[in-house]
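Only one chain is given next, in structure tokens, and it is the form predicted alone.
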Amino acid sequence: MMTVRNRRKMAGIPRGVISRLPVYYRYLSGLSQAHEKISSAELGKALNMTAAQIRSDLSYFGSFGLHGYGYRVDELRQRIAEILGLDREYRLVLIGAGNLGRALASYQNFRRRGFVISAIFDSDPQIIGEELGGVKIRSIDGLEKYLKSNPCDIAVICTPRDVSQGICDRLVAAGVKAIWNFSPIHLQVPDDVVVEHIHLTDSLLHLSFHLRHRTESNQS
């Protein structure tokens, strides 16, 4: 259970550093057996970041790596996994089995990172009953009961716009204190809370401000 001096701690922690370490992470995973070190230069320059912010980054969680040597690389991901909470299991229910609730269950790479979908429930009759990834879609009219009997710790929001804040606030009352939420409005939760908003098109649009811009300033 988290102290809560290490609550106080883990909450002075810049959101820039935390979204940070799964990219050290995923790129140090995908580093061959044979890549046995790595300086923090290396790594600053492989995501083009500079070796002094990875240094600070890590500094947030301790000692890491040795001066003149750099990191070990099977080291430094394990630390980083453990940081990120990835030597557990978790268990997630997924809220909306249309197209992209569809797209998540049947996305294999979650179940290999600790991250399984234990249910997936809808309001379309017409879809309940069916299996998605190996799991039956289940009415929502069920969800309260399933979570008093199978509790979660992650719930997955993939529902529209106009029922996704309901949705939230039944799993809250469920007792859910973790959400990633797909749905395309911003959630309104208790402090003690957790959500992830995912906004697909926010990603399109930073593009298509980059590309603008680009576009104007070699004309200019």
Contents of the next structure:
There are 2 protein chains.
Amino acid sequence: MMTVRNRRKMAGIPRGVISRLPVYYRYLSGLSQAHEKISSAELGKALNMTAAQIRSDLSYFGSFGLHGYGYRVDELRQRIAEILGLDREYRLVLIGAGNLGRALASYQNFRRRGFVISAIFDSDPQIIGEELGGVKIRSIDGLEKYLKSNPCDIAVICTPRDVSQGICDRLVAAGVKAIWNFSPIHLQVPDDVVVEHIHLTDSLLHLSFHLRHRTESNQS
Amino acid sequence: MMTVRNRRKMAGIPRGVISRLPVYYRYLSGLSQAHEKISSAELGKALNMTAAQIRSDLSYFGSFGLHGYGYRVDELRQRIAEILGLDREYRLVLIGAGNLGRALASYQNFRRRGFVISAIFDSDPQIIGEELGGVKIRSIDGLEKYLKSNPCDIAVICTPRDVSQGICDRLVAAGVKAIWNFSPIHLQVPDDVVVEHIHLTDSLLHLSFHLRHRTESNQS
DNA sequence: TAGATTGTTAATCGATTAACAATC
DNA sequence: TAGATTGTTAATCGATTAACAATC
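Show the same protein again, this time as the form predicted in complex with another copy of the chain rather than the form predicted alone.
The next block holds the full complex; its first chain is the one shown before.
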């Protein structure tokens, strides 16, 4: 029997649903062991969402709850982890060992979730050979050769704006399918490549906009 | 005469519009001086949006274009800068001088846009007194006293998850109205306080989700 | 003027929510 | 069983887009 929800499922998961899954996962991960069960109402209260939205989001992937009870925290977290693809390791290469690149390379939280930086590239001869978080900085010239023998899942772009699109093109040509972009430009990529943009300054401007136009309630 | 658009304006600017303004601004800022004019169609092509959306977004704030011509790049950038509140300086305080806090403090791009870090706080006696990007690290104990004599516009939270809500409450009590949150929790704040969350790990999980469920087109 | 592109409306599309039958 | 909460539908709400009159 083909329900409407099944059809929605087939048609693809809405963007909003996908970006809320990590939020649920993060919250569940932060709960103590003592917290055995949680209802959509409780979860919604903690995250400022409606209970209906949470149930609707989860139902895209199956039925993880128990009628009249709620969700078992452990199980729900585990299921979401699977949906998010957290049951394996991901190899990352990082391009650009400036301020931000260095900070990301030494931030150990990503590794904890299974995201391992396996190589760092830069174009500055001054820093090539240095180590960052246990990983040697290589010359950007060797990018293609490295990727050929060491395929990576995700490339992290932390380069200055004017070289980022070029680097991105080289990564895509080398077969990279996912890009984490910290450079302040909108990268152009083919349809089968996913890009997640972290535009720090954009987010600051969002704050200044609200400070400027502050009137009544403007909860984010 | 009260048009429908005016009514929409009164009803508040949609979230999506606000988050696209920085994107427009960033793109226009990246254009060379030689680029005098731009049409909504060109802008849309560069940013993977429809021309209609761009025109509709801008029309919330006025009429900045010229019929049959397009937009003058300089003027449009200037107008958006004003809308975003970029015609003044903002004072930031940063809480938590760990990996990420250090990176943000030494990242000079924010200052260039008028966002100036005026103080850094941490609880670790080992690093209190150190300088980061020309700013001394102070003891978190002095937070309230400092804010009393040095009001700030935006507080940047880079603390570990278990202390972040507490720090946030102290900031709000001290009158801070805008928070840039890098800590991996959903902060609870009153309605008149704006929070921008930067959840780096959430964004990584978005990528792993796409890698896991990769089928046809999944452009971000 | 003819050509081009804006600003704005109405139509479309998609996402959120309220409500409730199903069920533990 | 009675009480509670899920999963799912239909209704609502809001955002995007196509289309076009206005106009430079």
